[in-house]
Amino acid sequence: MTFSQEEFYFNNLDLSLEKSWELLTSGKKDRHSPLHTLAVGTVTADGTPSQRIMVLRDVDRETRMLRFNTDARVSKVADLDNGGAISILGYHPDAKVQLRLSGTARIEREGAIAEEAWEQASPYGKRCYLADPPPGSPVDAPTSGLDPAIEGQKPDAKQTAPARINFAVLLAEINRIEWLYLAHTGHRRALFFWNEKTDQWDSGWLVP
């Protein structure tokens, strides 16, 4: 569903939820969309919040799932391996909509979803997973972590094959959406949360 006028949805809970998913779906397709890159937050084992910007790779409204690609060796994988809590934040200035999403996430290194995601990745995207030592490792000098022979070059399939072992997908199952619409006439804020008993979204208005 496409909305050309804001008044069609900003006072309607059902349409506001629809607009939220529309913006997310557009974000996965359009690399220029403000929602193509989202702030993803996790919690470490010692309770420390941790955030990073990630590229939104897929959206499945039916399963309420968002997919991101990740290096299997990084810290957020440890945060989420056992179904940890996740928070996702994005803002679309043209739509004047902020989305705060939360739920649980898991990491998959093997299986159909991970394999398809790897096949869909570009050669440059796959090259990122060749970094050695792993991302976040302390080093003595600035570095990309890539072998100089491949740095700045478009790699072929043979060169990126060893990177597959370091590749994984992050799957976030969304059970809460907080929607904020910014308007000079008066902001609107709503909360949508997934009801496991009824298999549907419950919703209500909040004061912005």
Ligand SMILES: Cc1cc2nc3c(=O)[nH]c(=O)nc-3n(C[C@H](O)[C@H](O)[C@H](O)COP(=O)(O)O)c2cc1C
Given for the second form:
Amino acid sequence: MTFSQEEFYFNNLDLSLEKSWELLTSGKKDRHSPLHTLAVGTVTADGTPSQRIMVLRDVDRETRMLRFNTDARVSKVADLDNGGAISILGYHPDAKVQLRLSGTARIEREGAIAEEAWEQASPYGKRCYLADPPPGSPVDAPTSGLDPAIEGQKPDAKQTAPARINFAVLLAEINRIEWLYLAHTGHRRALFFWNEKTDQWDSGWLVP
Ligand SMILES: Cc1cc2nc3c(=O)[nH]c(=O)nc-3n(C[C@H](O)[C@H](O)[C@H](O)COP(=O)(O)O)c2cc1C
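Okay, that one was the form predicted alone. Can I see the form predicted together with the named molecule too?
In what comes next, the whole complex appears, and the chain from above leads the way.
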């Protein structure tokens, strides 16, 4: 993109929204993208914000859905049961774009999406869900939570099968995108808000 093209893009709401989804989609596909791992924030039962890094597994622009994989026994799952509010943050240094997304999220342990996600997971990925006791449990000594017999080796399908019950997908439906573009000449900031009545993104500029 030449500077004039860049200037054209960052002064245009539609192109900036387009770019936001493009960056997320490439973040899903490219594990080297800085948007492949995102900070995902939930709110605990006592109202405390809680964030963690998660791998972006899928992006569906049509349904405004981002998918992450998770252990079904962890704290973020409990947080989402308390109302489902979610905040997702990423920064792409080459694109000079920060994306702050929010919406509602749900956990699915079963169903087509969870089944397909499980099938797509690598043996090592599946092995994480074998942790016993569950992730976050206090223990007396350092541990991976895995049976030593399965550590340090590529597990086979029979070994990872019992992990399926602990696996879930986190599906975040995005209804707000805050876009920040860093430019030498002066930053730009825009807000895109999903309008349920018109089924379209409303948009507007903000002072950066
Ligand atoms: C690079 C990286 C990628 C991670 N990816 C995931 C992920 O895709 N899903 C997940 O549940 N946790 C992932 N984690 C671990 C979480 O950050 C977190 O420690 C864990 O999920 C427990 O979080 P919770 O107790 O808040 O639910 C990842 C951590 C790092 C550092």
